[in-house]
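Below sits a lone chain in structure tokens, taken as the form predicted on its own.
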Amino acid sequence: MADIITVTVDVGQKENLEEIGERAKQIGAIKHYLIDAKEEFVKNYIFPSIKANALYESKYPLSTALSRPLIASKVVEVAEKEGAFAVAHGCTGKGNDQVRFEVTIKSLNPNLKVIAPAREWNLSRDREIEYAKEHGIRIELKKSIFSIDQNLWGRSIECGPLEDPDVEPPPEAFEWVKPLNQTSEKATYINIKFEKGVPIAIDGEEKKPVDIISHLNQIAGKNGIGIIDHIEDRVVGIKSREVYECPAALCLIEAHKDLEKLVLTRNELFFKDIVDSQWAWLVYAGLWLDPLRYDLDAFINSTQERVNGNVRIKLYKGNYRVVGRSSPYSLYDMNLATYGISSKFDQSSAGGFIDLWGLPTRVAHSMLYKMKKK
């Protein structure tokens, strides 16, 4: 018989965390750890994801995926402190989280055994509830048909009618994002200040990292912004229909990408797009501790030295659009870009450029033409 120690990591999931601890002790846990990791989550996980414009499959801001290596690392810390021989989680064999937890746990401490009852016993969610009832484990009655996972960076919604990819999510699936018919008839404008690629102020007021995310979730959600509904490729190879609410994430990544376009060169942007995509894949796939992620961070952080400035976004009826941007490192030169008389661009230079630029294409096309004539 093993002693059980339970761990809850607060990443902004808005649950009754004190009650979770009490429930753990009621079913026999000898100790419970409640760890407030919200600020660490924002600074060390969310902010790097903003720098990387991290959207898995161009859609998902990795809200759940980002929290898993942090949670796993805290569990390992507790396990080592308490001298535990094993850690347990409740993930099934179908999802991504089993990969994220176990790769992180085994990377940090290869000697820890990982126990996964839901996967090992092949339990469905209905069977898990039955098991809890059979063994006198008090669980909260579900107030909804949906399975929810949430933290500061987003809210994931699964199950029920959402398992049919052809069914529109019903209004009751959402909590953070207002229906469009309940949003303001007047547009909202927000100004986000970035320093070295991360947001530091909203509308001229500097805020703590957690407060910036919380504030933007509220204001963007109130304007009907933040719903993501797409078909996603899970790590284990299953295609799944995924629905999320990520108001702050979508606005911040859009603002950050726009500011990058103002201050980075074309070559930097082209290559960074490749890097960002690979960064998002590594995090989604549970490879937060892979050396490649550190390598990519080194490149990304180098580019962010100049990503300073302000971005103004217009929020209205579910739409968000950058309408202004400025930076002391801007590469935009109005004297070059203008079509007016004040332009200092010598248009006569363009002819020679076009000749040289198109030379490979013209030569190749001429050869193809000759081949077709034969």
Second form
Amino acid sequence: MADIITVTVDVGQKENLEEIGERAKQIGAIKHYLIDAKEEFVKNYIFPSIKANALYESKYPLSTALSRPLIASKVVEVAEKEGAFAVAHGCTGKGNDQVRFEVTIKSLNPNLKVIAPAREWNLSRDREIEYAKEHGIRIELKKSIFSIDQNLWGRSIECGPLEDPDVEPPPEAFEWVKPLNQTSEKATYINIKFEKGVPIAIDGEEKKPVDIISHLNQIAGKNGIGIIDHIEDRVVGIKSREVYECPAALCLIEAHKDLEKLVLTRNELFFKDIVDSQWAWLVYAGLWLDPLRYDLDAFINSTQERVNGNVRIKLYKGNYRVVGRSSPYSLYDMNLATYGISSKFDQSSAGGFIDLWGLPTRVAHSMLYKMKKK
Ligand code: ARG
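Can you swap the form predicted on its own for the form predicted together with arginine?
Up next: the whole complex, starting with the chain shown before.
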């Protein structure tokens, strides 16, 4: 029989983390590690994802996905320190998390064996709950109709009634986002200051990275913002219905994208859009440690040098909308954009521009027109 050492990594899941350690010892673990990785999570995982405007399939801010390589790296650290021959996790064989954990663990230490009981014993969710009961492992049954994963960047809710994609999620699925009939009748405005693509202050007050995220989760959630309900393509090929609460993530990515539009050129924006979606795909698919992710980060970081400024967002009854932005690197030129008399834009050159710009389209269109007539 092997000795078991358990590890809990605090990524802001706001569970009773002390109790998890006690429970582990009760059922036979010889040692338990509780590792606070909140700051590292925000600085090294969440912030890069803001710079990459990371939304998988244009919707999901990767809240669960981003935490996995960090948790896996902490587990490997402990395994190496303790001289473990194997690490075990509780993921099933259907999801993305097994991929994320195992690719990271195997990349960091190819000698570690990975044990995945839920997958290897082919346990269903009901069977897992039964197994826990049979073996005196305490679990919260009220919560267990849903499978929840949460951290600072969001809350993922799966299973139970959510498995039918045609059924609206019941109110009890949500914890972070207030129902609209309980939100304020007055709009809330927040001002977010960015430096090199990451948020550093809210409403003029500089805050620590972890505090910025929790603060925004709280005010946006209070205004009914943050629910995502979409059909997601998992790495293993399954389509699934996924429901999330990500108030801070949605507001921050929207604000960041908006500021980028003020300071980056059209060419940069077009290209970055492609890079951003590749970045989100790699991270979703468990390839955090792939060299391509570092390559994409190098490009992204170079663009972020100028992403400094302030973005003002209006929060009201489930809506978030950028209503103002400013930057010392702004490329917006009032003298060019104005329709007023003061405009410096020489309209007389537009006619010639249109002649040349449209030339290939005109030539092709008239050729096709002639062919059709034949
Ligand atoms: N579909 C999401 C992802 O792949 C969420 C997974 C959530 N895990 C859970 N145990 N509920 O990142």
